[in-house]
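Below, in structure tokens: the form predicted alone, a single chain.
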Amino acid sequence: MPLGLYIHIPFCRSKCPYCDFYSVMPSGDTVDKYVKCVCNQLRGYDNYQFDTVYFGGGTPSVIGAENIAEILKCADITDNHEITVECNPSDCGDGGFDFEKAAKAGINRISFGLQSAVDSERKALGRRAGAQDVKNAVKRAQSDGIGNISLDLMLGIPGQNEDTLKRSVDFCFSAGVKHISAYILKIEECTYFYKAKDRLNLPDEDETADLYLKCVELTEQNGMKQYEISNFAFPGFESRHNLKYWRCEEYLGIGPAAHSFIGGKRFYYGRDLNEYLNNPQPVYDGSGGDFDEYAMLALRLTEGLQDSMAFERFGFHIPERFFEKAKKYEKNGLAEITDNSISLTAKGFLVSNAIIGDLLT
């Protein structure tokens, strides 16, 4: 089967105060060197085909559509593909990221970092563009032939409440996007938010849970279906690439901090751009794809852990202890059980780590 391909673009013009992803400021000819390095690596995988490609970061739009198109030339991509590029709306004004060139290169999906449509919340998150800039960027992409647009939202951010969340969700639907990702803010070490966490006006844990459930409710009211803990889409517009992760399928990751899962083995590249440019050596990260890992990932999806799919892959049925343990969560409205599957509800997703950990022991 074709693999998924993840390309990490480790460049950002500035660092958002909540972000822990690996990125550096572009300088000199570093971008050119990086593109050449990525292309050289991809040529070493010419015996693989890819049906999904995801450019993440960092901020992929920083390097421009021309460089992304150059990278795509070096990969064997199927005709029936999904190619996603994460874009910062600040890079997509006049003279910025060229969506027309991107579309001609085969890119057919764009993910924009909205986070919030409320400008005061965006400012607190360190976002340079305003909500109107985001809407303009979405329109540019759509008019240049890329209609499959996703917007990222963040939940539990400084100053957020249910009214401001509704404004952000309404904004997404008024922009005509096909997909929404909504992530609960996690304060990571080595970020500015971690240093300033005692001064942030954050919703408490219960308020954040209510915001999450409100987001599920609002997206469903507008016709989108939740298909994963943090992801919602109109039917047919689910992220094919991310579904590979959650269905424990194989993928190749290129770039510093990128992870791969091929042939039952996992490996990654360190978080060091210079090291990657000088001598890109993957670090072995053990084997993967056993039943426990498969079950853990499947339970992130609303389709849940399905017995027929597990049997097809492993040759045995879901252990009965899974169903027995899941019954107590079903009684509390945290899980749903059928003869063939175990899945978590929206409320269950809020405590998914604890439930999944219990089911696996």
Second form
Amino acid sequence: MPLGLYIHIPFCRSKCPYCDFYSVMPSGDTVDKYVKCVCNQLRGYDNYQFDTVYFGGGTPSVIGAENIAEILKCADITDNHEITVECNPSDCGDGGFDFEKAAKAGINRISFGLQSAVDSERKALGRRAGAQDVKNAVKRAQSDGIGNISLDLMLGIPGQNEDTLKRSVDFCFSAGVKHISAYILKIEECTYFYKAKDRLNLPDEDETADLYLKCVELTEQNGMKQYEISNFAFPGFESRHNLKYWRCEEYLGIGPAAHSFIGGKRFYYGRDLNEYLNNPQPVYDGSGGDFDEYAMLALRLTEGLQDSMAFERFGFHIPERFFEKAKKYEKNGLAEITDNSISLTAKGFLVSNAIIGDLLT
Amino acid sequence: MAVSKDKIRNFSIIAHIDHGKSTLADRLLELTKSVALRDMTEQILDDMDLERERGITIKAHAVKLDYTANDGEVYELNLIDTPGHVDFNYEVSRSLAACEGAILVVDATQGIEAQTLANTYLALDHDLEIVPVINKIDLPSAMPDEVAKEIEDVIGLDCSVAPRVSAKTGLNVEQVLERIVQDIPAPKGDDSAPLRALIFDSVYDSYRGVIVYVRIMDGKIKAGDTMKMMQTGATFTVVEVGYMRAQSMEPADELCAGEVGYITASIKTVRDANVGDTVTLATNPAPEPLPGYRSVLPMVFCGVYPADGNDYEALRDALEKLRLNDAALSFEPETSGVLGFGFRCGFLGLLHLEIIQERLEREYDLDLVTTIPSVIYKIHMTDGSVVEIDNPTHYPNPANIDYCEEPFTNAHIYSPAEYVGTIMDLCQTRRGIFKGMDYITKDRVDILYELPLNEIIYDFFDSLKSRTRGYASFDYEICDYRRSNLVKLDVLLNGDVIDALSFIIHADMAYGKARKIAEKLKENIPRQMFEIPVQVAIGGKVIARETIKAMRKDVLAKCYGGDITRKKKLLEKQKEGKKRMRSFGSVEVPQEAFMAVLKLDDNN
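Just the form predicted alone so far, so send over the form predicted together with its partner chain.
Zooming out: every chain and molecule, the one shown earlier first.
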């Protein structure tokens, strides 16, 4: 079975005030060194074949299409693949990221960070490009042959309301993208937003929940389907790579702060670029893939926890207590139960931590 | 060696809290070389950490000092320390009964305070010779002349020869020793009469059992004698007698009339050696015990629960150990639907409660939840019977109640005159009945109120202090039970009564309190998966209601770079968080929510 491959590109030209993902400023020859290091590592995994590749970050577009093509050459990738690159629209203006070259290297999916189509909200998030720049970047990718495009939206942005959210969602559809990821802003410690949270005019719990439900409603009105807590797609355009995470399938993660799940074991590389460049040592993170973990992940999907799939994998049925506990959530419109599946509704996804935590105890 | 009776002086030091009693005692120890200077820690008589920190003396202690007076003679001075607080009034009274005189310490910057007077009157009741001492004269704000006049005016003591000292610096403290020798009479008593010894304190020692502190009034006692407690009738064989030194016990052949000392006799708990009881000899018993014995009764009750149910046994052990040393502490097991297994504890008063709670937490490292303190209510039933309850859970069905009675106190508040308004305002809101006001001096007043005990047991003193910037002092005694329009308030979460939050309150205060409780709970209980009605009710009638809305969202983080472990840890953390909550039916209530309601006072 081919694996998923995640490659972390830990470079950003600037740090967004809400983001705690691992990245550093690209300087000197670190990019070249990094690409070489990733290539070397990949060659060590030549016994694996990959059918999905995901360049995440950081900002993968910072290192350019050539470098990405270089990395892809070092991995054994199936013909029927999905290769996604996360791009920052501000790297993708005319003369910027070379989509044509990227398409030639096999890249067939681009994920842009839009966050919001409303420039005042983009500014609050510290995004450099304007909404128009995003539109242009999407057009360039499409005209260079990459039609499967995803836009990231953010919910719960300072000052956001249902009207501005609608403008952002409409923007996605008028740009002709196939996929939307919509994440609720989470204030992480160690970010600027954490320090400033009392001054940010953040929507409260109820407003944020309403924004989320509105987002589900608007994407469906436009023909997309929600398939995961934060992901929406036209049928057939679901992210194959990300589905591997939710379905508890195997993947290899390369780069600092990248996580892997292979052979029942989870491991990762530390959040330190220099250490990674000098001596990349995976850190063992315990075993993975047991039923609880499988259920925790499956319940993030609209398809939910399906008995037939669970039985095929584990050789036993979903324990009855799951169904018993799920009943009270079904009564409150937070879950749906069929004879052989439990799934959460959009309202249920909003409180999925509590529900999943309860079902698993 | 026993000295002749006319060289013995038995005395106490009485003072308001913080007026420097313990510091003065330290100086007396130093001056009589009872303690080597290098061993002096501040306030050596207060040997519990808590006492030293709070600057109060919780239990009486005694120490024998040898003093060579100006007349060249060596005197045996027995200093019997007394607790300063009203909760321990009875113990003060027993300590005073063991003395012929008392040093009255008054702070030269503060003047006479509530406890100064209360304890002075107690001392006068025991016909003690009182030696006034004006302390803290080293402070810039000291007004020794004014304070001397105040003492003369208010108490009627001659202050012309009163030592003016600084216990802190040691200035003039030797004058105090001279006055003790000259002014306090030597003890009387007949060595050949049957033994009568007053127990003024007892402490539990894990090696020797209870150490009984006594003042011998008549007769003698020595090791090997069979001693008898006149109240309980219990007999013990005396193992050792001796004197208390500052840092050790000094065994003696015998204790004679007039002396102060200790007895050990393998006594198992302090309950067998009650403060106030009279010790005599089984072979030649005294016909009459010494007067004034009464058993101490707890006045204030509350539930004490371990925050972690697994600590129940540890809490029981700790309470048992404390009780070995504290005859006034009572406890019995109780259960609460919310808090699980715990104990209903009885205390002399609020300070006593706080001290026990702090000792449990500090010395025994327990994390506790205590319920709202209650007093003893007398419930007169329609069938003519009377039920006494100290736990709101046992409040009978109101339909069967004819009427209720609650304990009232006579309360004295001493304060600078400028705070009279705010003090009266406070007492009015606590259902106080104004009885009068005396000007002690032109700018200090003694305000007398009758206050229901249940209005002062919780936060009255704190409120008084904050309203008067700490200047007012307060003293009370229980006077009687009075008919009162009481109701029981129940708190319901999701329709279920939370027994630990029920309490009894005057009907006039019920609505306001109910609203505040509902609000506090709404603020402090996190939103949960389902909507939770919060209701406060009298009987079946809901008088306040709030709703905790259902939780709309929890943390939805992007599952970044396939980091499943982080997701798992988040769920684990959430489960941990739940453990810190008390689950009641389907409602999870965090500890803080209880505390917020229990701590509800005027200001919030």
